[in-house]
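In structure tokens, the next block holds one chain alone, the form predicted alone.
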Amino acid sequence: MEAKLLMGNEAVAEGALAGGVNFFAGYPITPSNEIGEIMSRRLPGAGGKFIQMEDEIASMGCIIGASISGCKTMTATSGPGFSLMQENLGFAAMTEVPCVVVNVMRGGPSTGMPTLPSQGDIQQARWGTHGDHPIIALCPSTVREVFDLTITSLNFAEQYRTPVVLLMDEVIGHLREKVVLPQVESIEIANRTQPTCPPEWYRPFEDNKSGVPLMASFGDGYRYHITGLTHDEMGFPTTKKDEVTALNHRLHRKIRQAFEDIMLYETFLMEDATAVIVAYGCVMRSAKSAALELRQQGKKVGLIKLTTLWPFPRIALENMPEQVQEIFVPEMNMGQIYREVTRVNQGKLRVRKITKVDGELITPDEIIRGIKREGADSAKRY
């Protein structure tokens, strides 16, 4: 194994190549540009295709089309581009086309702060498209994790026939760390399951135990219809109540049945914790330092690191030790995961947010001050 000094965006490209991406379409946007630049240089040499499109709408449509033809596909963008991709993201969810979208988050709304970090796209990743469908979104906290989660995103997309969003904040995208990458042969790669039946027997959206239909590639002799309209098992538009209901329920069931595999999180110093910090992305790094500092001061603070953001890993909060009394959620937005933690907590514990939206990383000291301030306020109230 070889140690490398890698930037987060470079680790995305390394993970994409190791994970089998053979088609990348994108449009330049800060702060994700390095991903496209590296893929444009290296993908053709690896037998793949790179295309710069005229905008993010076309980029998303392009990777969907390439995926339907059998390619393993990816694009990368940031806030404004992610907004433009939403309609086609919904199309990919409805038509069950595997693909990965990397969103290196920057400050917003609108053009916002192109070169500064944010975690403002969390809820957009879940609810950005219209309609009711599940989504998978992962969020790395280290450069090595960027590499690993890029591969995991590709695997999830292929396993569950769904678009997957890799949410990175600008800090992680441009952070450089020493990384030891695994041997390529040791990496687990998942690919979509293709039909082996005669073409005339193939039902492209047929239900099965997993809820994930077999996926034939266009050009392999399996001719079938794809539409963003609600459709039957053959892919043709329908408004029949039983067929529409079955489709929508299956789209959710295929993800719900896999919650145990998809919901990724880690715990730190939780055994005796009376207060817990819930954090993700670059803020997790500050949160871990804050927890260690507070431990030295005699305060029993633990940490839950969210790796999967959607579907929200509620099990991480439901299985907390009984002695936990309060939860703190630091994030670089106005409280987007805080709202989700509050929803899952259902009023059982005190939940407090520590937010920052000025384009700078929340520091360990700011988290510590936020926790101590809430503790002092609580003592006054009670």
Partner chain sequence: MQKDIDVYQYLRHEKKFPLIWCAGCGNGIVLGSMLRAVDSLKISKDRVAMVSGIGCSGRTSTYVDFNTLHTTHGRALSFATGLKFARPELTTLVVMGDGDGLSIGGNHFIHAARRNIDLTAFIYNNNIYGMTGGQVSPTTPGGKIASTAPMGNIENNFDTIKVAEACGATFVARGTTYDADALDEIIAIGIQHKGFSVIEVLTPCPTIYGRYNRLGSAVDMLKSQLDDTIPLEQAKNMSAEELQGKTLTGIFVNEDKREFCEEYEKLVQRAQKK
Second form
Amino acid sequence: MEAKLLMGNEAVAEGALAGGVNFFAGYPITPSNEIGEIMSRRLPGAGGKFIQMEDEIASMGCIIGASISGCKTMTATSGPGFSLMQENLGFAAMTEVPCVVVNVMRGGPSTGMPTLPSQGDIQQARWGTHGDHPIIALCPSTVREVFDLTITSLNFAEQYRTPVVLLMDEVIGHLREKVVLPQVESIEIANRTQPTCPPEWYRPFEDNKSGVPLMASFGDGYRYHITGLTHDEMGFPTTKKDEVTALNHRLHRKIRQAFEDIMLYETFLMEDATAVIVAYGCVMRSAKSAALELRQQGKKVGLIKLTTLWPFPRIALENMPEQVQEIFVPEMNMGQIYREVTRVNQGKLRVRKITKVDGELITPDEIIRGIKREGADSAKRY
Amino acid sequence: MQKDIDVYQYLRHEKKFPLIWCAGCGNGIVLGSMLRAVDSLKISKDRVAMVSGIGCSGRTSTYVDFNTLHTTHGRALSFATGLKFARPELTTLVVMGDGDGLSIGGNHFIHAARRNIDLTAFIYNNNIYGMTGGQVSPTTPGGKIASTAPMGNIENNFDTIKVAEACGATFVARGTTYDADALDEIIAIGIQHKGFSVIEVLTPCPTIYGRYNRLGSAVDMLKSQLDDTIPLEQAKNMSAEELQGKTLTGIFVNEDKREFCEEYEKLVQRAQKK
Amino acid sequence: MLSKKTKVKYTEKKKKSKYPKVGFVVFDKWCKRCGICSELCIHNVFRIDEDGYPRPVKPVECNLCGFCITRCPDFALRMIEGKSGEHSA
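Structure of the form predicted in complex with its partner chain (previous: the form predicted alone):
Below is the whole assembly, all chains and molecules, this chain first.
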């Protein structure tokens, strides 16, 4: 296929259409607007459905409703909108409704800096909604990766019946890159498993080996009940201890036992590295340049690029080469993934964070100076 | 007799009964009306979806043998919009309470009405938040007692009918649990109506609202609906003085306007021609 | 006394009625004893027993208006045509 000049947000829309999205609900918010705009142009022609809702709460509710009636659904938003979506995101996790939420992260807290990037919603994606539930969050670093991960998000959502958050940042969302998109035929698409049994045998939330129950669509003849209340196998509210425990454990188990499939990460220059940079999203681009630059200067620096952020890909850090002494975590927040890295590292290696929250991208220079502990930068090393 | 025969086939009576509601609560009466209306229209159970919010009314969906979705507080209409838009062939009933639909879900209510999407929205109006213990709701009349208005409500209350009408709902009606027969008909017309239908049902809450405001037993409250309401046709010939303090019932709005799902279908055809 | 768990059937046997014979079934398990059916019946078909449950003592008076059935908030009341013992709900 020929190369195209694509923006990150455009790549989300392309990925969504290639990945089979046929229902999109959204509400305008900078810097994710292009995604909704493109979907509104493209979906009707493709036979899909687009609707602009009255707010993000409704957008999230709307895609859950559509997913329950069998559509592949997505919404796109940014920080404040993501906060509004949390309630229904929790509903989707509890009722195991596949859907994808794209969060193009902007400067926070609160309204913050709508047109400037940050990576401030990482922990929110994990813990933003009440109750203890697992979630999947992915984070792309290049425009091509945006396309791929949009499809992966959709696949994960369908395979594991869970909401998936695609955590982009404003830099990636508005970055234009030359991209060669894959052939449509080569794209793997996963769909939810639907029941084939007679309706009277169907147990909508029955456990099985994968922990992912079969999902019937409303209107297909399997009349059943879906509720955000803690429910039994038939979907009806329950407070019986064994049923409550079983549900909560299954929700976690279905993601935990698929950890290896879900955990995506890449390593560069790790064989002989003594210092390792752990980076994700747009910061990974600076980190890669910094690592190459430092190597030229004689410091053996490796790089771990996290693609899956939740569940946290701890395997990436657990299989560290022996000679590694230090880990650096550059981030555009006050150290959200740093917390995870120290948690997984358990005090074995020295972990340093390099943070920057002024609405600008961390430059390779700043990472280099952070690693060398030089100078007073806007990027602070702690 | 015909009133009796068909309701039970729509209930999950082997699983979820008895109902969770208090003795004398009107919610069960509305549910009965709804089921008789669905039965009279001969719609297959597989083709009916019921979406409900949170609160006493929210539990309605648990009891009926349709495709049922019990959502988050106030968001029922947004879920229902997704459901209906994705599958326009489903008859979608949305069950909300007065607090659920008009307070926390007020924004969704306004916009679903404006959009004129073919949903049938029920507002169970018991003038109070029942499930949480009797807090003041947007339909609690001025001066009435609630657990968070112990000295009387100082706010003004919503008139659901006017709100719905102003927002562009194309079918707006009010019924009472006392006159369940009229309610059956209103609901049947509402379901058949193409567009956003709002049906407000006055339903007594004897356990909480009734007790706080000394309105007597469940029977007294139900009977008082007869005295406090006047059908629209009858009201036409009455003076303003006679109508003082009375609530009107009946079908207030029933008009045709372009419906969202149909318009979208046309848009798809236009887009695909290009 | 009748067990609350059993479904109780009553029909009028003696008196002739201009209406078809009718029986009532009260699901005691579902009935919450709100009293709506008995209070609102204009023919006083029901009487409340010592436990508060409605008992159809004069079903022969019933004119089949269905008011009690449609206003029962708990679906605990059914009206059944014919003689006693012929129907189970």
